[in-house]
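In the block that follows, a single chain appears as structure tokens, in the form predicted on its own.
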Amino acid sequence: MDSSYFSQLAKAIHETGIAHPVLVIDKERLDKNSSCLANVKSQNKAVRLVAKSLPSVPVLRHLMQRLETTRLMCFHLPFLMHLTEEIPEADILIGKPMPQRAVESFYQWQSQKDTTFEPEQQLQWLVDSEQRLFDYEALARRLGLKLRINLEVDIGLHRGGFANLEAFERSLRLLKQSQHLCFSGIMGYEAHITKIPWYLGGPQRAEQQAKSSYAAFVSVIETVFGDPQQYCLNAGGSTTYPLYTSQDLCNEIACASALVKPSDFDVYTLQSHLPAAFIATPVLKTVARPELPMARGLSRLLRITGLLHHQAVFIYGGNWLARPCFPEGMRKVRYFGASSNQEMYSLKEGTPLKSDHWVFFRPTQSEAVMLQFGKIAIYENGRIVDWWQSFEYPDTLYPLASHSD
């Protein structure tokens, strides 16, 4: 990448004050990677944007309002709660099966919260079998609800999810006599498409074999219930959203790493989107022929080999799921280990970085690494210009186990 970048990045970091590690998120391509999401509309699918990607409210709302949704799809009870409350106009479709004693806490906590939130009109759980779905109705019938109900289906990834279609038909005229469940959609995930090998068929076969399987699906819903189209029928994901068209049967497209464009999403379907998350952590110490412990000699052969380079650095902070991007070729020490205080990075020789210098690393993924910084830095037009918070957990959600003397 340009080092005039990360140089005036720096800059606008260093003009903050601060001086420890922070996670920088480019307000300007943020928005031009949401411009290249935005481009499903014309294919009449809506956007669904997933909040364990992004779990920061203000990005999420920012990301709400350029893309025109409140769909959210969301992973965590803890998160469901946070979104609930700050988000309350948010449809929230579940992104993984939940266990009952979560979804009875969902409503033990909801019940006690003053909110605007309507479980029954915005809120979707997803169901991936027919003894969940049993478990749920039993569990809504205990305790007088009504649940929205959304049947994963298994179409190539086999992470989970309705496989076989008679189970599927069973399951949606179970939801078509219930008092308690109602039939709200469908979720396909498929983001194995382009992670498949030639030898295996590629990800052309992948896709079209995804795409099918989503279809027999549809055809049954069809039959059941009627027209499909007034039902969430959920597809995509980040890698995957660039290949749907107005001919494929999903309605909504769900999405968001692609936004921030984690180093693990460097694939062919994201060529126009732009890398928007950074770590940047100052130089602590600058080591010249570095040296293992108690290992001279062998320390010596492996910078003559080029198996250790001549210049390292120490840095604040360290073993992020993240990749070192600047300054070019800069790479983790490994004979040194990981660490999580002062990592060891060596640099290319005649690289001019010193203490206090900043160096920048781009994270593997954006859930884990965003929960792990608090405020998020929003850079736009060369400087730092607000700081977002990433999610919080609800105290309410930790009491105490009672017990009886």
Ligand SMILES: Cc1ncc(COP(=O)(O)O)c(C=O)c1O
Contents of the next structure:
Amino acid sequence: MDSSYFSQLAKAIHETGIAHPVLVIDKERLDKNSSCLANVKSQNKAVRLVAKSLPSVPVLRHLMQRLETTRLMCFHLPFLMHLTEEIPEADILIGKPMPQRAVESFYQWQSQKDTTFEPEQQLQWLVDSEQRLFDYEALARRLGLKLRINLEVDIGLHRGGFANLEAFERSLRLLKQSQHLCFSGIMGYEAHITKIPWYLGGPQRAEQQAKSSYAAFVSVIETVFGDPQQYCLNAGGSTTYPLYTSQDLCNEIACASALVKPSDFDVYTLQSHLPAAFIATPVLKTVARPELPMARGLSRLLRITGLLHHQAVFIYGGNWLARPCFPEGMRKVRYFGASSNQEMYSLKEGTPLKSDHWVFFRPTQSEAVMLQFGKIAIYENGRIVDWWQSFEYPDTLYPLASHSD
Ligand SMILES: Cc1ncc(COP(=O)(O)O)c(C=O)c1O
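Could I see the form predicted in complex with the named molecule next, after the form predicted on its own?
Up next: the whole complex, starting with the chain shown before.
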């Protein structure tokens, strides 16, 4: 990666007076990536931002505005609560089937809140099986609720959901008759596509299979409910969104990670996206001829064989789900073990790095890493221009057992 990019970023960080590990989002790159994603709208698809992958209200708000969408996908009860408070206009699809108890907790919590969020219009719960449908129906009846139900369909990933068209049709008919549940759409996820090796058929074949199986579910919806396009037909994810055209039957695409492109998303479908999130951290100590404890001879041997470099640093923090990306050639010293406090990295010979200089990492994924830093530094036009808060947990989520004696 371009060294002048990181020199400029280090300068911007230095100028703010920051002296601890920070997560930086490059807003210009984020915006460029979001313009790539916006192309799905010209293919007649709406965008649904996957909140777990960019867990920050200001980040989501910024993108919702740019992409002209209020649709979010949410995977975690505390964050559902947080979102309904912070973005009460959001239209939320739950991305995985939640335990009944979590559904109940949400409504209990919501009944004590003064929010304009209306679950009957704005929330879809995901159901993956007939059994869960019966359970949700019983729960909704007991609580006197009306729940909107989106059915998870298995289109090849095999992470659960309806795989069988008969069970799917029975569930649609149950939903049609139910007083407490109503059908809102389907969700089919296919993150496996770009990863299928040629000897298992390759990505193209996986894509064809996923799309034809999605179409089969859509035709059952047509049989039971009529025009399927009036429902939420969700598909896609970061690695697959560019594969969808107006010919495909889904009417919305879920996506988020691609907008900051962590290293797990270095795939051929995202070549037009740029990495936009980096961990920056200061060097604490530089070490010439790094040595392992009690192993002077072995360390020498490792250095001679190139398994240990001649120069190393201890950095402030470490052990993140991230890979070093600058300076070039920086590598984790595995023999020394991982440390979240001060981790050792070896450097290529001649790397001009001193204490207090900055080193950079690319997160392998955004969802966990963004939550580790509290506030995220926003980098724009060569400067840190703002700090955006990552998701917070609502206070009311920590009940204690009540004593009954
Ligand atoms: C159901 C579902 N849809 C879409 C996504 C895509 O999210 P992202 O674009 O952040 O990879 C995910 C990711 O886990 C998912 O589980």
